[in-house]
Amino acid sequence: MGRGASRTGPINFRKPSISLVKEVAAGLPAVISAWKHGIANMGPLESAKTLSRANQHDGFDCPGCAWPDPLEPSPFEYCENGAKAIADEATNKIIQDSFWKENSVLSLSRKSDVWLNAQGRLSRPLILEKNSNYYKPIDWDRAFGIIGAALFNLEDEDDAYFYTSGRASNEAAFLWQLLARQHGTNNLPDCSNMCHESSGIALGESIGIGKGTVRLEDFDHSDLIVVVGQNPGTNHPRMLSALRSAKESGSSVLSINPIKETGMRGFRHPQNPMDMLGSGVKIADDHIDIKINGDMALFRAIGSVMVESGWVDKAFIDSNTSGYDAYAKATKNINWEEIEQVTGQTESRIRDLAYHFSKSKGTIICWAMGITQHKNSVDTIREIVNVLLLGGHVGRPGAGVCPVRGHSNVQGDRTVGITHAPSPRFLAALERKYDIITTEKHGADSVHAVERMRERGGIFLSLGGNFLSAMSDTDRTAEALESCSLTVQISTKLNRSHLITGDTAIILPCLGRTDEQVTSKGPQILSVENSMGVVHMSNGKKKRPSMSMRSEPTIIAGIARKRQDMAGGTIQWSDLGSDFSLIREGIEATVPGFEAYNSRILQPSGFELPNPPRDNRTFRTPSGRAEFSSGEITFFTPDDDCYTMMTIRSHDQFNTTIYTDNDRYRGISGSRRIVLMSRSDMEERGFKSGHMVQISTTGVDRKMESGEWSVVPYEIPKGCVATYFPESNHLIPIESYGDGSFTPTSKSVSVSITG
């Protein structure tokens, strides 16, 4: 605290180099890029060996996205970005003790995120003591003792915050929430709060389960696949293989996004010689260049035309849904002039879209953070579900909702208990199994954790991730962390969250997905859940780079044991931290759907969790039916003479991990401080390509501005701009979040641009 560390790192003043937007994703350039990254980090032999185990039945789950594996994975079941994430984690480079003597926290904070990540794996426990500017080694037992004592000595149990990254396994996540609940809090903020929380809330209200309802094989049985608010080519590249296969089976693909991303233009399958040598396969049959946050209005308008024209499955609606009459009445009240203004699409265009929806025998709608990070995200997703319900596209082959998670086990973490709002049933099961007393009081999500820590301080513990860079409003988030008496990071690599700390900071180096998980009881396996509800094994084989590293469950158990020694309790933490099968027994005893967990996880493709809407059209809502939503259409409007800004990722990054300053698909290189703007907006402002500007957030009662951004002309709707995450996170106010979900509005912020 008060160490003067930079919260965002150095500002890159270089102007970007601009080239043509790529028309085709993947192909030979992707193969070359992936292998270059792999060889640079692991060497040629280790690269080949490690990548050959990715997403295999007896291998490890890629630490990248949560896209499901096929029943028979190919020998090369990974994409370019997945290969980079694997190589980045499995790097042979480790940080030596001398590094910490030579580099103060202040000096490290002035390095770029690319530089920090490139230093290699964290190799031993470290402590940054109060009033010091240098981390130094600490032994495991003392580190556990400091953390355990700090938790025990808190006057208010709710002053502890247990953050979780989606990289954590089911076993680690279950122990993490068990530690929090034995401590006496439901403060379990996690990365879901920043991305798909809106999906979970909306789907729970609409169909009674906060997950998607499709299997991978449904793509090949669909007539229409709608990809809305999503960039598969960069964030979920293996999805392109599924879209290509679906098209071969006769499905059509519709893209709805402010930007027509390269992955939706064309795809060269790296394992198909004809694709590699040819021009690739066109993915999107049509593209809708929707204005930012015009999606709710678009889907309400599509539904309006379908109701008006009688293009609905009345038998399904009558037998399986509730609220249709109110919805049908609401569809008659739309204002087409307003719809055209909000969406940027003509009435004729929307009517044509509705006709195509009506002709589909099986429709799948996929979405990601382009939909979930708005103030009206929950209502928007419910509107998407409305359109699917009109056609009976739930619980039938080739149809359903498909929220696509961007982190490899973020869905599994939630399934096994990482939530600030646990159900009474789950808490009761924990109490029976572990003889603990829990609290039903809802805990803090990510937004409220920041606000509460800023006010009260406390202890912040992070199971993976980079909370500072991932969270909105970087300055407020930094103030929250700096207000804490202790911050603890369980991590594989160095990141900016290690440099903005509480009075005391501890770093605990953990094993990653690619590493062999060995404890005092011998080799262990981990498990994860993919985006489509399949739980499967993850079994790393790489020898740990340093014997000082430990598995995440072992680390969690070590902290919990020290706390329990002082506070009392009967949980056998040492056994749980060394024998992961005991953790799975605990999950089986407390979470429905995990029967015979230890045996079923050994099946080649794992096992599927129950999904009532998909399995038998059962909807666990209060009415027992799928619920139509009929609220008012809402949309985001920027302040006068301002723009609606959304954050995006470059092709050469994974979440907050940035590999280079290049964005190959968009034709941008050499800088990440760029503003994508339409040519017409640039002409109105007198901006040329590369023009340096300042961005300021409007509509807030404090100064939020950032300089030295380069304007880049791009195909994006007029009045809309895009900037890179996480560089522009400090322009997203912490008090701006989704209704009902509290997800930061990273895709709709009003900004002025001057320069």
Ligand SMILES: Nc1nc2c(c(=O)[nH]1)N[C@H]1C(S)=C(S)[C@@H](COP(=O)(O)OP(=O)(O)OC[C@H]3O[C@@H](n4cnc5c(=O)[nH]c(N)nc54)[C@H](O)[C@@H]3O)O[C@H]1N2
The other form holds:
Amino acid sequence: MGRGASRTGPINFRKPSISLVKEVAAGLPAVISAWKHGIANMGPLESAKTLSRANQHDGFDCPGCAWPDPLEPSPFEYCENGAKAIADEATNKIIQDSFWKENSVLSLSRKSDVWLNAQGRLSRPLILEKNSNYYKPIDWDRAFGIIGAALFNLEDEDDAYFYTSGRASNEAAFLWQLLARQHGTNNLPDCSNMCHESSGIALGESIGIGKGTVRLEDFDHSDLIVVVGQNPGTNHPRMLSALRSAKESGSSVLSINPIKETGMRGFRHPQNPMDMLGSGVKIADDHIDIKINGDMALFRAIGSVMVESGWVDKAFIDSNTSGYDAYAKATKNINWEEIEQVTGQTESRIRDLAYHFSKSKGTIICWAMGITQHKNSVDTIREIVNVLLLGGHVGRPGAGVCPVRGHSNVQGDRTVGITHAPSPRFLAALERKYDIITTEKHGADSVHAVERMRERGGIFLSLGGNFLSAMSDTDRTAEALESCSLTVQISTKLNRSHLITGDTAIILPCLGRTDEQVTSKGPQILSVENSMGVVHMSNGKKKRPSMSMRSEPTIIAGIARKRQDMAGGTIQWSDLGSDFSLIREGIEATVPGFEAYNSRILQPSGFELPNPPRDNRTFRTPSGRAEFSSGEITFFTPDDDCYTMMTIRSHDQFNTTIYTDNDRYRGISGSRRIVLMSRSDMEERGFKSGHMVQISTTGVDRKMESGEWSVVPYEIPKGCVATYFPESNHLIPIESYGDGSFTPTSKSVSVSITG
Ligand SMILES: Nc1nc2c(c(=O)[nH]1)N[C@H]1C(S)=C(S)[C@@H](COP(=O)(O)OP(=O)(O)OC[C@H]3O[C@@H](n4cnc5c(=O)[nH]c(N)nc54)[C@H](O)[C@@H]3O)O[C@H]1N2
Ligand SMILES: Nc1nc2c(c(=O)[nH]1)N[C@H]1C(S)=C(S)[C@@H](COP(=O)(O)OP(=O)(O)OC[C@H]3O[C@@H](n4cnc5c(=O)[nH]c(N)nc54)[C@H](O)[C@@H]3O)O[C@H]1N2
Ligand SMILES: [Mo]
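Could the form predicted together with the named molecule be shown next, to go alongside the form predicted alone?
Below is the whole assembly, all chains and molecules, this chain first.
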């Protein structure tokens, strides 16, 4: 049942202002922008105090991204976009009770996402009752009671879905999955399903662990760093400092991307006065303007030249890998004409690249969403690993695989059990520790959750995030949520998932990273794992904006206790929800690598989790060796007369949270409804800059179209276009996902563009 609320908000078509693409990232404009956001949200004093605690040993982990902190963080260990994320959360503004009387769900849904987010922090529990259009305050105990009873009364445990967004701490995430498993389901869809799932699956198959194998120090010992399908200048700005430092130590950087992103062009270190004055340092030594989804073909072709020329580490291959002969055979079958067509690169260019790869004594390959969100992502990542294995670049200093994670604790959430496909070993450990009966039946991931909820309804509970806007196929996702009898959001800020709901909806306002976590047992600490497998403390100190907000683990325990009161069970939920060291004991008892968790988490830089391929070239695959893959080369082809569309982030957003309509580095401001298109495609169509067009998805059995987009001429390969996420999720069919990973294909959608 829906309330007629708008699933996307208003479309206020405005022509964008277009200026030159910036040649240098960071520098003074970044410092100014960071402070502008800080001061607007927190005032000057509070900004200075809060920002100075970001990523410090005794401070909080920046909610901006999962990039690791150096062993000795500088006093300003944050970047422009981290500062925006911090300011957005730590805002002094809170939503008052009168707001909910004045604004119906319907009227709120007609506001923009920027407006919704700008209303401030959610400050007290709220309920939207069946047939009502207004949220109203409810006390915590009643809210927990309603949710606990709804879970208990479900006939089929699998009709409950426990979604997780990657900001949740290890402690919150562990309790969340414990609640789901005590309830009897593995329905734990998470943002990782839309993000690095393909990396986890591919790396598990190739090297026996679904994580990267490099440490931050490895950057300084590398010869070659490849950044493929990633825009670090905007999404991981502190990575630019690591790239710059690696270059000073003699490494070279190769960028592979349909767009030459500003961060890969040049960089001015905001903490280096010499840099701030100069014209910046060049980051990428070379740039490959690959066509969208040409990466698997490119890496196979590079591998082919290396095999053909004998540029391989035979000793490593013989003693540590399996499947080389089949791979070498597959590399003989490549068709250069097809490779040139798919990648947009010439054979001689690719041969030069292969030579460059073969000369490197330590190669690190970094990637993000440009690689993981395609139909063939798992195969593409395995192809990337193949090339590293050829040179023995795994388990050696200065070399390895480096999937660069998105949400600041998405990797930690997985480590502590947020997965729809848990290992029997982990489930057995949970059963022993908590005296519960779990199920081994795999649960629903994000795509399957949408499909199943659309059919059967159920209860959707969300630990953070904005499932409605983040997920592909906004209409289908909305139908799924609206089919539910109850939707529950544990959130910091207002977003569209609070407006497109089940029959009854509940909002539970929680404390964020920057806030002091206080429970009935006094102040608590939290912990997180960064993109390189280091677990460390996160200790917010900001006084909570409202006394009616609670810590995430306290909220989860509150729900779980009410459910257990009815369903039976012996988990000490109240203790877990008030003393977070008990949660860490639970993690220690069930997840390998967390020995002495409570004492080691107090070490200034935390501790490193074991990583067998990196630590001693141990590969926990069925063969006990790193596995070459040798499937056929695949690539995405749009329908006739259509384009391949990728959906990307602007500089002024964090996922579905939009700060402003500007995208400074790409020289675009004033509108987000833009399509980046090559000049030659524009000429063919007769489009001028600013031309208004309609975009329609092709190859689906239903109409998926969206109007009022403005064409922006851009340096992007012919046949490829780009739009911003989340607006374009409307155009990504739910049935289009990665083989084996079920990640929505947010970077390859066949679209026709008319206007
Ligand atoms: N400020 C800020 N920081 C963030 C986020 C944010 O929204 N804002 N989000 C966080 C999260 S959850 C994540 S997952 C990360 C995302 O970090 P990124 O992956 O950097 O984010 P995207 O904007 O999706 O960028 C994808 C890049 O891949 C390129 N690309 C697209 N298709 C292809 C392809 O087929 N091949 C190649 N080689 N390149 C391609 C695009 O041009 C773009 O540069 O950032 C995290 N950090
Ligand atoms: N088309 C397209 N779609 C995509 C992508 C893409 O590149 N293209 N990227 C995908 C990726 S990589 C990801 S990770 C997903 C992101 O999916 P999500 O993680 O679901 O989305 P976010 O926008 O990060 O969630 C923002 C909301 O989280 C809540 N929040 C923020 N901090 C906290 C906190 O500390 N605790 C709690 N409880 N709540 C908090 C706030 O209410 C905020 O409105 O989107 C995916 N969707
Ligand atoms: Mo992500």
